[in-house]
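Let's start with one chain on its own, the form predicted alone, as structure tokens.
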Amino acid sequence: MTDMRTAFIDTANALLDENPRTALVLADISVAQFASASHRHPDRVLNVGIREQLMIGVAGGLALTGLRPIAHSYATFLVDRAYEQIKLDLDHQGVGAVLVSIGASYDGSAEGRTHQSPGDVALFDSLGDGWTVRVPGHPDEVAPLLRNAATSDDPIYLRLSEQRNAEAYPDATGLRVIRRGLTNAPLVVAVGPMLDPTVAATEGMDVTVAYTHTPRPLDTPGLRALANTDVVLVEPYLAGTSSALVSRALADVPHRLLALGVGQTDLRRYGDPADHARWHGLDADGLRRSISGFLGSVGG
């Protein structure tokens, strides 16, 4: 069964073929996986070593030539190590990239704290509004959230994870309903991979879940059409992260807002992914008790 991360190695060695403006950096990262795009495309497909600011420097000499530079590492390296190259040499210099990343918020929890980056996607917020925020809950979504990414000039955040939903969405860009309750029912937002677990943990709740790959920009009209008084945001990074920009599109809507997403305390704890996603109630059993104490029951 094909994972996020070999959907968009797949993804990227066609497009260095099939696309002469496709340029991609690594920082040892993914090298072997790439090796023959080099041989093939010596000039577009380069390996700085383990410098991370470096490979994004080069992404935005890149795209300065006009060539269409994609950067590749774990959250943690590409985006929390490399977020000053990212603000001064993409962001202040005007100019694009796709930035994809592994790991996400605890995929590499064995390894410690240094692999991961709950924050990576709130350090994007902090450079504005010009990013495009792409969270795909499904192999089957990389493919053309890449593809679209390699036709754009766009500053892209492609952010792929080991957690899966079972269905993919490829057109969910905006708010995809997938599950519709009552009228005036309470309005539950998953985000990427945080959809199967929210569904699991909404049965036999009268709430409306719906879902998107794409936080950034949110989809505005979609939130406003679909909420009411109640509205818990699930996201699979940290707490909060959209919470202001939900805020701002309800503004003149009484609302509650409950936003659940990873913990603002570091753990200090080794573990696997599904232990991180109970230690900060991202399972469905988690999400259930915050979800049904929210909206004070859990019927329908």
The other form holds:
Amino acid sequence: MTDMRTAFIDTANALLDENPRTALVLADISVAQFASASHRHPDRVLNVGIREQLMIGVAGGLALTGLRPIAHSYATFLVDRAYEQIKLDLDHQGVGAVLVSIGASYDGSAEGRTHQSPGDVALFDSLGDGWTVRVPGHPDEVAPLLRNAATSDDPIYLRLSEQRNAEAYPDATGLRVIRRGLTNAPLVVAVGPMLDPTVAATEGMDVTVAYTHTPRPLDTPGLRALANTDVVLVEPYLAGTSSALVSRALADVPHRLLALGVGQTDLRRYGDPADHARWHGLDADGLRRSISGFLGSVGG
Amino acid sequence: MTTTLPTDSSARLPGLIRRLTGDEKHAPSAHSTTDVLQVLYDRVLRVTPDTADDPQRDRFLLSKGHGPAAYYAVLAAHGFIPDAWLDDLAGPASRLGHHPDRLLVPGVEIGSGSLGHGLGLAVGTALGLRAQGLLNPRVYVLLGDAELDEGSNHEAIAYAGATGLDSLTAIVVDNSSASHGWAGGIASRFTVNGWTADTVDGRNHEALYAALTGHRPRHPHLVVARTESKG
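With the form predicted alone done, generate the form predicted together with its partner chain in the same format.
Let us now look at the entire complex, which starts with that chain.
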């Protein structure tokens, strides 16, 4: 079955053929997968070598001339390392790009901290409210999101992961109800690949589970419509990344918020992504413990 | 497109710079970039206020955004901005700050200030023009010798040289302000990566003109403009 990275590569290859505005900037990651595209479009498939600051600077320059750049690497190199280039070479110049990352959170569990970036979405929040952040939960959500991104000039971050749900919901830009609880049921919002563990964790509980692949801008009207007193966020990146947005959206209504996600501490452990999910309390058992404790009942 | 006819802004620049700085004592040469900017805008760049958004225009990117007085004065001398803007530098309603913002100032191609961003943007601009078949415009980017301390420049120097990005000219104004100097010279950092380079007296307009138009096919070009040490 196709994974998200392959879905990105297939779609980006097609976009390069279809749309002369599309340009791809790489920094030695995924270069082989674009070898034939680079023969067909040598001026629009650009590998700058292991130079991520330059990758974003080049993307900014391409956008200044009217092209639509896509820049791609591991999240930690694309976002963390090139943060000031994103801030200045894109945002401050008033131009956008599509930034497509792989290696979300602890996908690179065996590689260690150097290859992990659980704080990437929080970094985009620090840049203001201009960025759209897409966190697909299924490979079939990737192509429509990338195609949509390629047609605009907006700044868009597409965060790909090896973690995935069983089912795709390409239309879940806003909060999409996956399971509806009874009247006044607590609301559990799952972002991207956290949906399946969240559904498993809340089995038998009277909660409403809503899903989105687009945490920025967060669907705050949808949140206000679905939320009652208790709200739980389950995010696949740093815990609490969306807390401020939820608090702002619900500022005028009494509410309690539990924000679950990746912990801030460098665990200094390897293992596989399932181990890290467990250590961060993001597997179904861990989520169930946290959510049950917060809601004050063990549920079914 | 209309190209810039040779003009001479020397008579107007001292007064314009004084309006910015309020400094009656120092000549324009107190600003290390004045002569390079004057030669570029008077004689080299094919861009005017009327063609400031024309895809076929030459691009000038000021990477070294510090001390932009000479830049603003040259832009005013060439009609990109009204002279009156110079009277309120960095005031609360001013469009001109201590670092230029491309969204606020007509004719300014990039917002700069944090060092080490202009060369990467210039490389991307040159690549974007080439990819759209815009082969006439040239991309000029001005840096300072101390700015070269930033490692991001060296990413761009190596890549532009390796790929023979020959529509790009970098200008390094060298007033010996890098804390640890550049043993072996500035030009060698570029030429070892495949750039051509001319090192000239940064006050000599004829030498600057020759260097700024001295690019060769298949290589990005460097002009090192030496001025007196900051002291």
